[in-house]
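Only one chain is included here, represented as structure tokens and corresponding to the form predicted on its own.
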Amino acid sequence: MSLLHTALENKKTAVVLGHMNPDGDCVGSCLAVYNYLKDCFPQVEVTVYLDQPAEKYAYLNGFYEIRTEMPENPEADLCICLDSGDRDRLGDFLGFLDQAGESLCVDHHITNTGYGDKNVVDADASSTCEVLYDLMEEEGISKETAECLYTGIIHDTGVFQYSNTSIKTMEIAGKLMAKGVDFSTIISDSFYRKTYVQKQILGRALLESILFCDGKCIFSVLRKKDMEFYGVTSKDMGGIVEQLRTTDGVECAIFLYEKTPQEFKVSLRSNKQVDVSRVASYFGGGGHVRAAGCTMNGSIHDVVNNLSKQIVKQLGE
């Protein structure tokens, strides 16, 4: 029996949680289990709390019964937290973690602290879609379960072609395919489609983007201005920095936007050489050994080259 079986036994009421500004595979991996619960453990009444995901995701069962706000008494049975490397990441929905009777924490960052009681980490895998497709029964894995782990999966391997992909991840990828779900419409419609708007602050980006370190590493940024003449969020910075990674010759991309005067969100992406968790370790963040982020305050001139001041470390190795 699987450790996510086990903390469910016994349990009547359990919250399901993810990151601060939820990505695919966040989004992807809490309708999973919110699905796998309904299914499989109908005498759980199981509600999932996230910040509000983007609208891409609503094919996805489930999605118009994610709460965006923290009831008065945040109680549980069972606190189950998906995808986020530490306590904090759960922003607003920190209380359940606090006053659940039991916490389940089930993620795939290299950088995770072990917060919950207990802790199914594996940062071998691709994604924490493809953990939790361990800790389930085949057979208890319905088409509205199998689109929610095949999403994760899609986005945090970006279709399969980033080097966290194994042959694990792509058997795995199979098997949910057996189960019927419409792969290329998930692929087209939440990972490549962008809005017009999208395209144009993504456009923005790469032509003020800026390389350095003889040309291994970029950076680009857009100020909070600028997101504000868009008309944009954060949510619309999805893959951006993942086109500054494809620039030729290019071994480590930045990608920084203003949240508050002099605080800015950071994305980091290498290819081969630099482990970005560790850069982002040391400012606080967290993440993956290709990709992690983190939050600095200065100026722009300051944040990144206090940024490549670690990268630089690690391409002299």
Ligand code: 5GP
Given for the second form:
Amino acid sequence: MSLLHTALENKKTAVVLGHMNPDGDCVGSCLAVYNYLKDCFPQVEVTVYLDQPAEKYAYLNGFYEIRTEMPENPEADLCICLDSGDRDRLGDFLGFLDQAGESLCVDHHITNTGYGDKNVVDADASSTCEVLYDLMEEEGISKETAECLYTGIIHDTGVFQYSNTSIKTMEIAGKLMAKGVDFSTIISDSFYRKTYVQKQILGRALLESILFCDGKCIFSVLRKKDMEFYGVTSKDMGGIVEQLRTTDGVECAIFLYEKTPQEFKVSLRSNKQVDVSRVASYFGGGGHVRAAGCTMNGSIHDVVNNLSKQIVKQLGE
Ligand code: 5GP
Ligand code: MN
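Please move on to the form predicted in complex with the ligand, as the form predicted on its own is already shown.
And the full complex, kicking off with our chain again.
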């Protein structure tokens, strides 16, 4: 029996949590567990708590049952934490972790701190959804659950493009296709489609990007006043850092956006050499070898300077 199944033994209530500002793997993995539990453990009352996810994930079954407010008394027999490398990533819903009778963490971040009572962390897996697939029984995976898992995998692999894509990833994706998921629509509508303003800020970020370190690094930043001008939020920033990363000659890409004055959310990507999880961890964040993030304070100049010092160290190794 998998750790997911054993963790659910004799449990009456379960809460499912992900990380703040949830991405496709986060929403996909939370709703995959939600659907799987509804189907295979009907005796367990399951609730998903997340920051409001982007509307583009509304095709996932259970999307409208996601709760976005922390209850006064956060209690559950089991707290399942997904796609979150450390306790703080759980954001507003962290209280559940300490109140719950037991916790199970399922993740794929190399920087995972092992904060659950039980932890299933596979840093070689493309996505949390890939880790979850192994914890589920094949016959218990409905088409709805498969759609959630497939969504997580395509988002964290950039549609099977990034180096975290393995033979196993493709085999799992094939098994999920066999469940009847509409993969063309999922890929097109949840990964590639962007709103007009999202395209506009992408264009602006590219236009204002700056190459440095002999063209090996690139950075761009969106300030709060510009985000307000276009009417965009953190949910609209997906994909910008990827467009920076694929610039000819670039090894490492940095994208920042201003959360509050002098406070920046940092996204880092690399191609072959730089371990950006080390850079992000150094500044209190985390992630993967080729994709990581953190939050930093100071002027744009200071933030980029501090980041580039750590990056340049690795470029010289
Ligand atoms: P993104 O740049 O897309 O926001 O994040 C890239 C990867 O780094 C994701 O796997 C994400 O979970 C992780 N990550 C981003 N920001 C943080 C952070 O502040 N702390 C930690 N621990 N991980 C982060
Ligand atoms: Mn993930």
